[in-house]
Every structure is written in C-alpha cells, then in structure tokens.
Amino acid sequence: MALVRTNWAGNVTFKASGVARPTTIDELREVVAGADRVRAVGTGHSFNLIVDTTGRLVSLADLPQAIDIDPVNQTVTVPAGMRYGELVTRLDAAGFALHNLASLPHITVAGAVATATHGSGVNNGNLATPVCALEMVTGSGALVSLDGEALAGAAVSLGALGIVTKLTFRLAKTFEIMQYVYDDVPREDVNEILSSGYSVSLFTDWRTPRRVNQVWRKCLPGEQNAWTGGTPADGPRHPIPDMDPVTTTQQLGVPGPWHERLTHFRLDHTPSAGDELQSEYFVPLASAEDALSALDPIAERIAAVLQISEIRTVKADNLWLSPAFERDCLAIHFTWVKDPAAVGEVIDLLEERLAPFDPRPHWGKLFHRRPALHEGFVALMDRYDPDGKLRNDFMAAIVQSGETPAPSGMAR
C-alpha cells in the first residue's frame, strides 16, 4: 500500500511505497542503489507534483548536521536537508551572511537550491547563485563532486540529477538591515520602489486599482531615506491583512542583524497552517509596469480566490534552469485561498495575459504554461540518473511533453 503523505499545504497526496532516513551517506547510497523510483523530500514546501514519485522518498533531515566555515575562502559548506532558520545563526555569530533569504525560513537548503527560491533586490540572485560547489548521489549510488562550470546546469536541478547531500556556499560579511513598512502606496512607478532598498517587496490584493497595500523596504544603513513615497506603518504588519503580526521579522526601521530582517517570517513561529495554494510567475524586469498593467483587467478574478500577492525582483543568473537565467526579473507571487478548482481556472487566465512577456513559473509553485528546460540539461538527467530513478510524472511530462501534471481537483 502506498504511504499517505501529503506536502506542508496538503493539496498533494504522495504516491511513495515509503520514506527512508539515513543517517549516514553510506545508507543513503544504499538506499538509492537499491531503489526502483526514489526521490529526496524536505519540508514539503512545493505545492506540485515535484516530489512525488511511486517509489521511495528520501529525507536527509536525520545525517549528520555539522557545518564547515571556510574563513579563509569565506565559504560554507552545509548538509543538504538543513533548514536556513538554523544555518544563518551560526553563521551570523562566525561573522559571515549569506547575500540575501526566502520570506521563510522554515525551508531547507537543498529544496531551494534546487528549485530556485528567492528573496528580493535588484541586485540580489536566487538562493542557488552563491552555490560553487555540490556533492550528490546519483542514480547508481555514486557519490560525485561538482564544481565550477557544471554548476550551470546542476545546481538547480528540481531534484533530477540526484539527491544532493551537501552544498557549499559563497560567504559575505555579516551585515545589519533595518526593516521598514509602509501602507497604501500608489502603483506609479514600480521600479523606483522595487530599487529603494537592498531588499523590497510590494504586497497587494489587488481590489484596489494601482495601488498595493504594503511595500515592505529591507535596507542597509543609509538607504532607509532613499525613497519618500508612501505612509510609514504606525505598527508592525503582516502581509496579510487582518493576521496577527507576531509571527513576522522586526520592522518599524529597528536595526538588527541580517537573518533577522531578510525573512519575513520568524523561524518560532509558524506563518500559515497551509490553508493555502501559491503560484509565481517570472517576467522581465525592464516589462515590469507593462506586465502589472496586463493583470489589471482580470484584478477581480484574481482578487476572488487570493489570500495576497508578492511582487518582487531577482537579479539575473546563468543557471540553466533558473527563472532568472539571462535575464533580470520581476517575480510575481500568489497566495491563494485553497480551493484548487477555482483557483486553476484563474491560474488559466494569469498565464493567457501574461504570455506577451515569456513568464516563467516557479517550479515548486502550481502552473499551467509549458515550462521550458535548457536544451543541455535533459543530457544531464541521461548521465547522472540514466535509469531515469529520480524522474517521476512532473519531470517526464516536462520532457516529454511539455504539459505539468496537476494535483487532483485542479482545473485545467
């Protein structure tokens, strides 16, 4: 009987026979030798079909946790199925950051690696782009050790190469970022708000023609009067309207270090309890006002099925299949009420109004649109797993097809 495992949001149910937790490499090779179908599962954050497979999930949330600070290099090196909340720490109290972090900080290193998570910043890449080095198993067992150019194309890999056991890391110094919120900002010049800061994040539910109901400003010292638009908030927020904001990072311009500003969401605190669904959508950065305005017909549609929407920037990158490959982007985000039929037909709609501009999902967020694989990573998959152990349907219809698979109930 198939084991009933379902992801964090609960919209999708895990076909595996199990789930394996070495505790050492050597198990995990094993494990993987051994296995007909196998894929690697952290917290469950993907809200697709990503994970899934009809054969083993691996977690690696039980090998050894130790990390190795390179002071020299500045460099980390991090075992895989560690979450950020619990490597920036140590971190921060060596003296080192990593250059920027997702809103939450409940998610593991390796998942987001792989799948490209993002902060926000103009001149801030995705979580993947510090990575310079990888150690994997792959299809056979092997334990391989990556670096350098073929970072391109393995470093964000949704999982299909094989199960990645560490990650090293380029380090900067540690550094403070004071938080700032402001309410009911027009929506007149997207891209001065989006440069204002070292990290900014525009929050709306869209009911409100061309404005947004909060802009959320992460800023280094002296960059907090850079930017003059907007009410400063009389009190600390959270992004959605009418939640508690406990569960949220320091704001109100209080300076403090960078693993504490940079999420928006604290680690003690759970932000949701997964009552939700979230897609994301990646488009130029230079189209940015044309590709919002786009949206505006369809607000109420959208405004319908949404708890709140992200609007944030992520600086471009060469790899392979990173959202942001050559080109810098605006990436707009989606939380939605989980009512999956309802949500897929506006889901529809968002990518036939966003097709002039290219848009490129998130890939452990719910889409439609063919997603586009470089051209050279299908060999890698051929190479590293030529057993094809770690495809499941999502990468198969990806390659194949072009067509992602949905969870059951979600319109298409």
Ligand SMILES: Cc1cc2nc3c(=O)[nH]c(=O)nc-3n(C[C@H](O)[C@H](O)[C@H](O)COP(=O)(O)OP(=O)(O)OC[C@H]3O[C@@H](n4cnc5c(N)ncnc54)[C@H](O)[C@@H]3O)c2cc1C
The other form holds:
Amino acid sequence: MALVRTNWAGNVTFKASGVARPTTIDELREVVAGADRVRAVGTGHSFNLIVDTTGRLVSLADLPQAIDIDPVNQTVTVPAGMRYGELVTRLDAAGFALHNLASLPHITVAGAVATATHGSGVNNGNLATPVCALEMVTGSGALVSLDGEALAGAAVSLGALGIVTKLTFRLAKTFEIMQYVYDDVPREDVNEILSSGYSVSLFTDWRTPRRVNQVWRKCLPGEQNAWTGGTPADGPRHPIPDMDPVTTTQQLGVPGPWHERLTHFRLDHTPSAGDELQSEYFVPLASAEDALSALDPIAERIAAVLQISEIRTVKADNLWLSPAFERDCLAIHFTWVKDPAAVGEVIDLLEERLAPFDPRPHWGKLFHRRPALHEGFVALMDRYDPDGKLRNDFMAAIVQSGETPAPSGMAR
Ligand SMILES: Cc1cc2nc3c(=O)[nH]c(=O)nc-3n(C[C@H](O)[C@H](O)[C@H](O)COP(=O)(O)OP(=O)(O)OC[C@H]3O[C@@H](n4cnc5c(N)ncnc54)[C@H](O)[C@@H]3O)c2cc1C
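The structure above corresponds to the form predicted alone; please provide the structure of the form predicted in complex with the named molecule.
Below: every chain and molecule of the assembly, starting with the one above.
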C-alpha cells in the first residue's frame, strides 16, 4: 500500500494512513467493506480537504483501463480512474468527442465529475452533464448501477456516496476547433464576448481597470468571425503573463481536433504554473457585469496575491450539487500565489463582495463560506453510506447546519 502524502499543489497534507490500489472490482469491494473510513482519490488536483480521510485512500489507477464505445447509442463507458488525456485520443480515433473539457487533461474522469469540473461555453454544461450511467461501490461494499433520474443527485457526489468504478458518457461526433487569442481587451459587454465562440475564456490579472489581458476564443468552423473587438495576438500566449506558451495548446486559429484545442494545457506538460492555489465562484450569468464590477474596488488586493484570473461560462443543469444547478453561470476563477495566509484574507474579501450574487464555490478549490447543500443529498449519503465511512471533515463542515462559516474549504 503506497502512501500519498499531499495533493497535487502540496498545500494539503493528507491524514490518510495510505492508499490502496486494487486491481479488480472484487478487491476494491473488500477494501471498502473492511475499512472504517475510506475515500477515493483521483489525481489529487483539488486544492482543499475534499479528498482526505482519517482512514484509507483508494486509487483506481491500477484497475483495467479498457473503454467501451457504443457507436449506435453514441456512448462510452470509461473506467473511473482514467485521465481525460488518455480517453480523448481513443474517442477521437473512433470518430467521437466529449462536448467539452476542463483547462487541463491530467485529471481523472471520476474526480472531475465528482466536483462538477467544467470548461467554458454558454451552451456547454459541466463535465458531469453528459454522464448517463455510473457504477459504484457503496459504503457497505455493494456494487450498484445508477442511471436516469438517480444521476441528478448522484453524478456530482463529492466522493461521498461511494467509490465510482465506471462512468458512461453521451458522445458527440468528433469536431474541429480553432483557437484565437486576443491581447488587452476592454471589459465591456462581457456577455457578448463570452458568447462569441463555442468556448470562450477571459484572462485578467486585475491590474488594469476594466480591461482583461487576454481573450481566448475556441471556435467551431463558421464562428471565427463572430466577434471583432480585440487585437489578435501575434504569437502563442500563456494565460499567465511572461510564462512560456510551450505548455499550451495550439492557438493562432490553426484548425485541429477538439481534444487538442478545448484544454488550455497539453497533457505532456505541467499545467498552469504548477506552484499555486485556486478558488472559483459561480454567479448568475445575468449578473455577469455587476458581479465583475463588484470586485473592481478590491482589484489591488486581488492582484497582490494573484497569478491570473479566468472568467468562463457554464450552462445551467439539473445536477443537485452542480454550481450551475438550475442557473446559467459566470465562473470567476483565481489562480493564486502559494501563500495560504495572504490568499485566505483575500478569499474573505471576495466572498463578502460577491455575497449579493449568491455565489457558489467550486467544490475542488479554496473557499470559506459554507455553500447551501441540496436537501436531498444528505438522504443519499445516509442511503449509500449508512455507516459514514465516506464522511470526512470536509463533508462534515458542508453538511453541518446553522450559519457558522465552513472551516474546511481551505487548509488554514
Ligand atoms: C492546474 C489545475 C487546473 C484546473 N482546471 C480546472 C478547470 O479548468 N475547470 C474546473 O472546473 N476545475 C479545474 N481544476 C480543478 C479540478 O478539475 C478538480 O479539482 C478535479 O476534481 C480534480 O480531479 P482529480 O482527478 O484530481 O480528483 P481529486 O482531486 O483526486 O478528487 C476530487 C474529488 O473526487 C472524488 N473522487 C475521485 N475519484 C473518485 C471515484 N472513483 N469515486 C468517487 N469519488 C471520486 C474524491 O474523493 C474527491 O472528493 C483544476 C485544477 C488544477 C490543479
């Protein structure tokens, strides 16, 4: 049993006694049935205590990695511990695609779905929205399959309902994307910019009032001329000023397959800065301009502890724990410097400024205020994990009733 001591960013040291790496589903069931406390770990790219347990972590990386494409129903069934980077090339080779991807391909499908990880696009739901079935080992060690309406409560699970072993995704036909970057764009009519391509991101360091450093437009053929408001970049860009763009996917409008354009970062390189913390808040898309303006008065405080901020959109869905549950969202993301104390002060400020917009935090990033939990979810936890094996400090703080702030979004 190997030890996993920290998350990817190294800001969280796990209390877990070690990590089991079962090679069969039966072995996984035995591990779960025999554990007092247990949690699944994907690639550990979350920035808070969501993964941790006082018992054993379980990695599914050593389970068989075969995928099963159903070309008639246009679905794929994927082992939960597979990383997107390994899945996407196989899908593309078979003529299929996922509708969207996060900024990086390094994360596991189960870890991403469990936290409602997302890319951008006014018509694109998060990465849990195409899930049409899943299989999981519950707290008692039973193997159950879920589909249909059950997925509204169980797809975005925060790892609290069971260890997911397989996920089935609805597929699109493979498609091409062209990625264009623009420099130094006025932050005017944000909704128009954000809807000017299949997937659009604004990057800002909050240093220049009401301007963003870059706009990244990932366009379908035919969409490339939908917006002419920016100065096209004269070469490849990294979202963080002064960083080498060698880690980023092809830009400059060169057409290419969806999986080589929808992520910002390439699988064979360390994503982003690699030495960082992250937070993200989802506010109603209808309040996009007002929510961003609400942060202008604290722009200097943000900039002082920031590497870069990314502004994206996520389409509304029906998944209980999704930050885009029943509302189209603007997602305001912050890649911080790795200084938890200084960042913590700015998170408090941010949450205060965004409070009028009912912000929902990204489950896998740093936040302080406890988000509202869908009332049905605790009943699902009791049903699939009656002995509380999958509960950890993070879940305890989320489930806790009352108005006190959640202590555990961030390792303070
Ligand atoms: C550089 C960087 C860039 C990022 N970019 C984005 C982005 O573009 N968009 C975005 O939304 N997020 C982004 N994130 C956040 C990231 O996508 C999420 O934290 C995601 O959950 C990480 O996946 P993981 O495989 O590392 O899961 P982990 O962090 O290992 O686990 C996350 C959760 O999933 C659960 N889990 C994992 N495997 C299973 C399983 N088999 N069964 C049940 N539960 C399971 C864990 O218990 C935990 O609760 C980024 C993070 C980093 C470090």
